[in-house]
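What follows is one chain in structure tokens, specifically the form predicted on its own.
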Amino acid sequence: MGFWATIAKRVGYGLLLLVAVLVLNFTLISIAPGDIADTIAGDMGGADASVIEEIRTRYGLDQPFYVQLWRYMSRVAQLDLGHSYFFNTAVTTLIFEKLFATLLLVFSAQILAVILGTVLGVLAAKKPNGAVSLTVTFLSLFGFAAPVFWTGILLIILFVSIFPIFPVAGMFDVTVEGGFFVQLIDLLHHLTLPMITLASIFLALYSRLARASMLEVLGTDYVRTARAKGVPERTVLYKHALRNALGPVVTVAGLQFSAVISGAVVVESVFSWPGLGTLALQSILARDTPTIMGILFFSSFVVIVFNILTDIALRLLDPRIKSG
């Protein structure tokens, strides 16, 4: 099978897995206790039956599932996520609203962790029982075993309490003025204590997996006849190894890119980082199902969208799997 052929199947799966997904957070949803009608009748003090039949009425929740499902997934198909209850707005707007905030904590805890993690297993690999070795384990092993929001609350205490060296909270400083430049240093500021919160536990994890890749591929064939024929050092790590070594770490990381936005909720409340996290809570609290159903479609995709990305990567990476 060629390349685009497969790309285009891994394309047509992923739209299957798509409405797969679809049809079972809508369900969860549905049969979840409460919905936005208690809600509302909570935020008036209170209400008789009639009152929040009339308010399920007004949303259509007194429909049989099957029709409420169908004219969900309708409006999916026209690319309508519906209407907020409780912010009264659409949820594309809401989630386009809050969509850079959350790529940009997202994206750039990722680069750090796979860029910062292989530099570390690369240097562990070179000396597997040195003391950089051992360093890289031991943080490895504290940074997967911590969880992410303690990490944010020393991290806090630490650079915000102790050492005033960071913004505790937000993306932006209201009362800083200036252009384009002086907005950006404010705005890398603020990101950097959520960046490096959510890049911990992923540093750790490719750091382990690129010194076990590292040691795997010094060990073959070709490594070894590379060193024989006095070939540098350095260009056997880094030109002949590394290479071949990024395979699992690129696999990984384009798997885990579900997990990293799984824990950019918890980050973004720790640090009220004002992107989708953040939003999902606040809706989450309310229930407000168009917009937990949007953010749930959204982050689906992005997360598909990224695991078909990480098959092109890695076919382009190792010519024998583009061939296979």
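If you're wondering where the values come from, they're calculated on a predicted model, not measured in any experiment. Residue numbers count along the first chain shown, from 1. What we label the rigid core is the largest C-alpha set whose atoms superpose within 1.5 Å from one form to the other. Compared with the form predicted together with its partner chain:
- Superposed on the core, the two forms differ at residue 67: its CA moves 2 Å or more between the two forms.
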Contents of the next structure:
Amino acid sequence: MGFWATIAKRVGYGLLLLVAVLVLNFTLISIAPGDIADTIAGDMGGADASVIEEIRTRYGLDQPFYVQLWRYMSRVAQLDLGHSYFFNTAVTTLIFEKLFATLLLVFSAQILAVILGTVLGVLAAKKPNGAVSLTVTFLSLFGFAAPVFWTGILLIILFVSIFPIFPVAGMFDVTVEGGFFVQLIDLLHHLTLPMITLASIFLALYSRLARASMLEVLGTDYVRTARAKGVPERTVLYKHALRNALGPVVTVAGLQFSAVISGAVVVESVFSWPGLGTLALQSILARDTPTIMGILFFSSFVVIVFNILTDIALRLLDPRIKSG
Amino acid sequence: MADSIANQEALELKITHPLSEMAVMFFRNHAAVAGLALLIFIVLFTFLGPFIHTTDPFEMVWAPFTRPGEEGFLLGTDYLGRDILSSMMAGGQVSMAIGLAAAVISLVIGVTVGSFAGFYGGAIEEALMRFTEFFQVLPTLLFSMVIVALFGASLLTVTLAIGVVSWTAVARVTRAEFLRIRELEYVAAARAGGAHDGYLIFRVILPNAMPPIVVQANLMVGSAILFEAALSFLGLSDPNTMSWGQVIGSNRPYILDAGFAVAIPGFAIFLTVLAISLIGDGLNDAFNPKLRER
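Got the form predicted on its own; any chance of the form predicted together with its partner chain too?
Everything in the complex follows now, all chains and molecules, and the chain you saw is the first one.
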């Protein structure tokens, strides 16, 4: 199978996964106690049975399960994720408003973690018993064991309370006025702490992985051959070895997107970052089911897209990967 | 003839049980032993501590935010003036119990899915691995937040929500081991001896597939504790219980005045998960002596 055929197959399979997410979403809502009518009636301060019945009819809740499921899926197919009764807006509008903030956080943290992790891993592999190697070991223990919200709070205490150099929350400072660059710097200023916090979980993983795969590659025959024929050590490390050692890091980084989004939910909450995670938490506390389900659906969509992109990146990095 | 039997007996005397060999390997690893000691200490602290330090964790005993060490409060008091030392003990019980129970749930799901996929192969494997992939695509924390939100925050729903989303790694590890082991000669021998599938899966292959599963299960207790902490930090936990994450979440608005009320429970989580992952590394090395070089 050719490159594009494989990608097409992956996309088709991704669509299937999305349908499965929708079915799961809908099943969960249906079997959960209470429904939209109860919530709306509760918000109205109670309503009598006939009113609740009327709401049920209006929202189609009196239809059988499969009819409701079909209606829900066809609405989603038309990019309609429903209406949030807490924010009183279309769920898609809400999501797109918050999407940029979350993607910015997720991407910057992933890029930081991958680059720094790879650099640390390579340096550690150069001297397996050196100080960097020890740092990587320590870092990977810390990264796994420290709860991410705790790391974030400690950073806030350190850089907001003790050395006040970073803002404590939000994405922009309303008092900052100026052109594009002033705004951009303000944004980066706000982004720094959340980004470092989110990256800290994955930095540990990537540096450990980069070290392990680098050590493995450095032991292979072609590296020995390269060294034997007098290729400079720098070229061996960064051209011959690194490219091959990057495979596992890219694979894992791609597969981590669902975990990164989970981490972002917590980090956003710690730093009041106005993204999808904050929105998810708000809608959960308000029992705003359409919004919650919309976010769950949309983030699964993002994860699937990134899994496919990772697949493409891997194939470009290593043409030997078999299609299929 | 008699001579060779005697020789064989002498040989057998030297062969130690594989488990005791692993124990020797484990106890040679200083970090792992330190982790084990730390974990034992934490378990004793949380479960036996309340018998010595009897202050009720929910009772307001002094002024809020008494600093650690002042007024006889070793770890200070929280925003409601409750004793943090007591909440660390009570919270640890909940955090560890949920962590353990959730890990057992995901172990059962993961081992079942993984062993059937690896043993049968073909369409069954395809279907089960697609099912696993589906759960990998859902952002775990969001999904469990949804479960807790829809079904209410109780110890049971929180535990189930964590267990149901975190079994995929176990399934993959189990499947990989089954794929490897099912080709081995002793499996073929057992099959030729007329063993049925259930016997082959649970009595022949599974015991031999255990080492990596045990390592994974151990790590899963750690990540389940972190998971529970994140959920209760976000306010999605049983309000009638106290867990480490909850203490952090409830004291969080006051971090700039009383950072210790947040730092202490976070450190407790950190130490517990650290101890667990040190033990995990030790188990891994003990099970795979060949990999120690890495």
